[in-house]
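Okay, so here's just one chain, in structure tokens, the form predicted on its own.
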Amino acid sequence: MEQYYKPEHLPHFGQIGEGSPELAEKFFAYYGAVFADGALSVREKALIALAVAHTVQCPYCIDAYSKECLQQGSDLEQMTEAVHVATAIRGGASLIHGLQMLDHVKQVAM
């Protein structure tokens, strides 16, 4: 069965620059700088990326950062906790928007 997301695309991500090599070069330079060791370690950044990947629901990023987290020394417990942090933030963001619904109900009910 044909899949929309194809794991074989991930290793070819660099080809995305075919239509605009200049912009791709700038993106990949920025991307490399962001993920370099800095105030946060490469390992910490990989855990953040894994959590964000789940939040934006990108299967390519989930694959890439699951692998990267393992390569950087994270274990399954740390990776799972990072995903739960992202889930809690996403859930909280959904719930806080419920105040808009409450305001609307109160206005209509008056």
The other form holds:
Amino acid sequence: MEQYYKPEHLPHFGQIGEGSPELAEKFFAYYGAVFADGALSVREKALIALAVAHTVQCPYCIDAYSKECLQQGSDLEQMTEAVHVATAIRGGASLIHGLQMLDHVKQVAM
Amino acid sequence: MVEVQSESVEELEGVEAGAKPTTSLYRRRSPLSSPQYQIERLAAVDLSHTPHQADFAKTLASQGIQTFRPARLENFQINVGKLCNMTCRHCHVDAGPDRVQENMDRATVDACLRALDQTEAHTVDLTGGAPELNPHFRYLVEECVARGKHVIDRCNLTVLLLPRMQDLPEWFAERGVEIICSLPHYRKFNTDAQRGDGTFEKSIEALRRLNAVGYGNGDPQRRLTLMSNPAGAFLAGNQAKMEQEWKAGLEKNHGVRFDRLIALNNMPISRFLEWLEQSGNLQRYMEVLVNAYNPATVAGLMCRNTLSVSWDGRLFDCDFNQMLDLECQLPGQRPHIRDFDPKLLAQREIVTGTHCFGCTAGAGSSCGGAIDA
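One more: the block was the form predicted on its own; return the form predicted in complex with the partner chain.
Starting with the chain above, the whole complex follows.
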């Protein structure tokens, strides 16, 4: 294997069904239902997916949802704000743990 | 052919008259200004791995349409010329302020009206360029309104801010002309990316003026329609959903109202074709169009109920065929508006090509499109 990530994996995602067609079918049916228009619009869900894609740092997802967000009518400013939401939560998640550190320090330090 | 007066052309050249993020292919003497060369470039894209090898006729045949014929003629679309106060990057007409030659003259306008009288078309759809810049535009609108036709003006919005166009919104309102105006996005970012800096603010000002004379309030006599092309190599989104978001967004942020939104895909023609090539998107965009073919779109395609007349009076199945110089096919003659024969035209076969996939690529090719299910 020359490289771990290959762009052509994205359009061939369905091939994951080779090892277990039933599980793949269930997953893709679920996936489709999740992204259908519901209480949240398809555009809003695509922005959430874009933010999560940056949190899990999945290049496939970033590729798919950058295009999907544009197609659903979001612009670069809106998409960038979504990525900053992911960034803020990531950063905040580290920083809030600083209070655990603070507790430990207060307990053992003079 | 009508030469537009030189002082009015100078007025169009500046940025204050309308944004110009590029210049016309024609002005740059680009090979892509030739329709034949555009067709060659499209043919050079390897789509052999796509359904029916991206052969549009074969694709139609696969759903049982062996000969693709028009339905009843409803829309008489007249492209009055290529003159425009803007030079947008995605323009399929290659319009601009330098296109002073290709504008419909009075004799051809009158030939259009005589032809119109031989049809039952209920709508006259005026496009360009910026159609308002043609010296015979108001005459043509008056004559169509007098005939009881529903008239559509395909307006770039910014043209309404030119000093000599100040009275146009009210003039349109008095005649019940529907305004279909181009706005790629309800926010500034994508609008200015496609149509040039400052376009969004000018467009909002023009929309305010249209609202002020009664457009955009649900009155069928003052219908204000927005038309959105995606600002890039992706398909138009869900029209109904976008309309809701745009209505809320424009009202909240700018106090502007409109009646409906139409979302159209960009056609791989002229300056959009140039952009696709230069940005390295042509191959992928053509694949997207072909793979998103939606058979349900065929019955309602505009080429089936529309006739498209060019500034020089030639006849086409649609405005896109017009830009590619693909004339209506009639046995033994090149059809011209002077010799308009509705019976003969009704028997014609619609001319198609790879570009037609732009109109049949269905909305809703969502992220699922990336999944080889």
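Numbering follows the first chain given and starts at 1. Each form is matched to the other, and the largest set of C-alpha atoms that superpose within 1.5 Å is called the rigid core. Not measured: the values here are computed from a predicted model.
- Message: Core-aligned, what does the C-alpha of residue 100 shift between the two forms, expressed in angstrom?
- Response: Between its two positions, the C-alpha of residue 100 lies 2.8 Å apart after core fitting.
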